[in-house]
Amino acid sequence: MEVVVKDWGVSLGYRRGALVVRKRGGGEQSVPLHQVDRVWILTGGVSISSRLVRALARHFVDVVFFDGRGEPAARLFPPEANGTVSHRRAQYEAYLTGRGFELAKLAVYGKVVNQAAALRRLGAWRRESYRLLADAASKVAGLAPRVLACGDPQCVLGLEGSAASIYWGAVSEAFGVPSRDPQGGDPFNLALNYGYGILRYAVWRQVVIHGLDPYAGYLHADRSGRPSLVLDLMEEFRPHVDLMVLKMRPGLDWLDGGVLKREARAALVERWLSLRLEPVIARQVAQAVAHLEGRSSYQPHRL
């Protein structure tokens, strides 16, 4: 069970194996641990008691923070669950082989292609801009194989700025949506940044689990707090984010002082959750470990 608390004055504490949550006002609700999956924290003015977060500890469940923006301010976990340290090994020795970059290049690939497939499945949705949906997909999936061809690290991000130009323009167009600003007020831009927010902690989870270091990438440059191979990692799982979004149809009755409101919030996570995209995750961090120890080729992820 996914525990998500967006509203302010929650309590969260812990009574004979169970997790309690306590409502300002008045209400309670109990949930016995061994059925907790996780506990996202969306907003402000909600306490958690020391003694629970032991027990989720010990039940390797999750606690993770998000700010208003959807980015993860913070995510408990216990100790263990960091993998080994030969995957790091292998992450660092993979620099110098080259195979950090074939993987970066592989994933920036799937994201192109995914892209062309989410245009196709838009047209779909949308049969008055079929032609223009159709003609974008084939000019994207075009600039895939290109990207594998790739020698350098300029090359790869010149070649997916390319298809992000071509792809954004084509959905701006068939569904009247602003273009894709990540500094944007609108609330569908707000609300792509709190999706790929989301997607950014399920790869970021999945990363430390399997004992790899978030910052070591290989594609975006080396940055202080930057998780460089987070986000090397998240890309061929963007597009997902973007059709979730538009499916959604986020309007200004989202919006509260700028920001998106804590229900806007809440759904979104709530439709993360029911496409149920985390195991699939977690399948492709454990095929890049083995692709950074040589033992095989990554595959990427196709929508």
Second form
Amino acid sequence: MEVVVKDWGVSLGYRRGALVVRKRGGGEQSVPLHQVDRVWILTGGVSISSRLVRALARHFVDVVFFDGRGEPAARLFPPEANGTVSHRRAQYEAYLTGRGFELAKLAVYGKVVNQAAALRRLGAWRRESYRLLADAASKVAGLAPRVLACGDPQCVLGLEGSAASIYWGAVSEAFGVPSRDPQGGDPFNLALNYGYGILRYAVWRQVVIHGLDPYAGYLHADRSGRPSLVLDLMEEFRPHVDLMVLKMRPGLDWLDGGVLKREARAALVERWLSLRLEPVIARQVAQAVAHLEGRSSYQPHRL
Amino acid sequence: MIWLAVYDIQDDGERAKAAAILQAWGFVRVQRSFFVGRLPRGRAQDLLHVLSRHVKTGHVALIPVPDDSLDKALELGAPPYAPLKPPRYVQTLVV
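Moving on from the form predicted on its own, kindly provide the form predicted in complex with its partner chain as a structure.
And the full complex, kicking off with our chain again.
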């Protein structure tokens, strides 16, 4: 069970092998700990007892805290969750042998192919803009093979940027949504940021579970605190989030003081969970490990 | 996997504790000393360990049954507390 805490004034405690949720103004709910898969905390004003944290860690249950913009602010997990050193060694070695760059290229290739597929799917949703979306899809799909021929990160990032501008141009024209701007304050961009934040957390979690170093990436430049590998590997899943957000039609009623309302955040998390993408992400990260170790070649995920 | 929990405990305090622990672990009471619940693989041993710390006299049994076997159960009368088939987990709980 995924426990999503969206209201403030909630306290989470532990009693006799169960997670006890108490709400301000009464109301208590108890959930057996073996049924809990994860605890999502999406707002401030929530307290969590240390006994519960200990019990959750013993059960390998993740506790994840998001801030108002959807940044995964913290994640609690037991110390032994990141023990596979051999994978980390392979990851660093792959930086020198070029297998790492190959992996990042394949992930971006996957993203561009998925963007084209997403545009075609959007064309089926909105028949009146079918022509526009289908044309953009062919243009984006035409860029995908060029990614694989790239010899350096600059070339890959350049092609990724051109694909993104065609993709977002067509999406905003067909659906009348604002153009993509990570700094934008409109509900559509805020919801996308939130969705990408959830995706980043999900990839991060799998990267750590598989024993990789989230900060040592191949395409995104190394910078202190930037989870480059996570950013590399999450690329191919972004179109899933785009479709999810477009389908939910974020409107002005989603906003509260410049950030998303708590209900909207919980709705995004719920929708994300209903997509059941996390097992797919786990499989892709396991494949990435196999690629870095030279055991097999990475197959990007198809939308 | 569905587990049946049955006990016969003379001590009132221990009996109440056993019932409280079983319910905290998601078991539902079917009869006074008969509970059913779902547990993931390997967790029944943990539950028995927790029970063993509080129940010093009497007998407790945890019996695994395949998921579909309760559908074939034969019953006489209505169960006094809850139906024989334990409820499914809720997938997402939003608070």
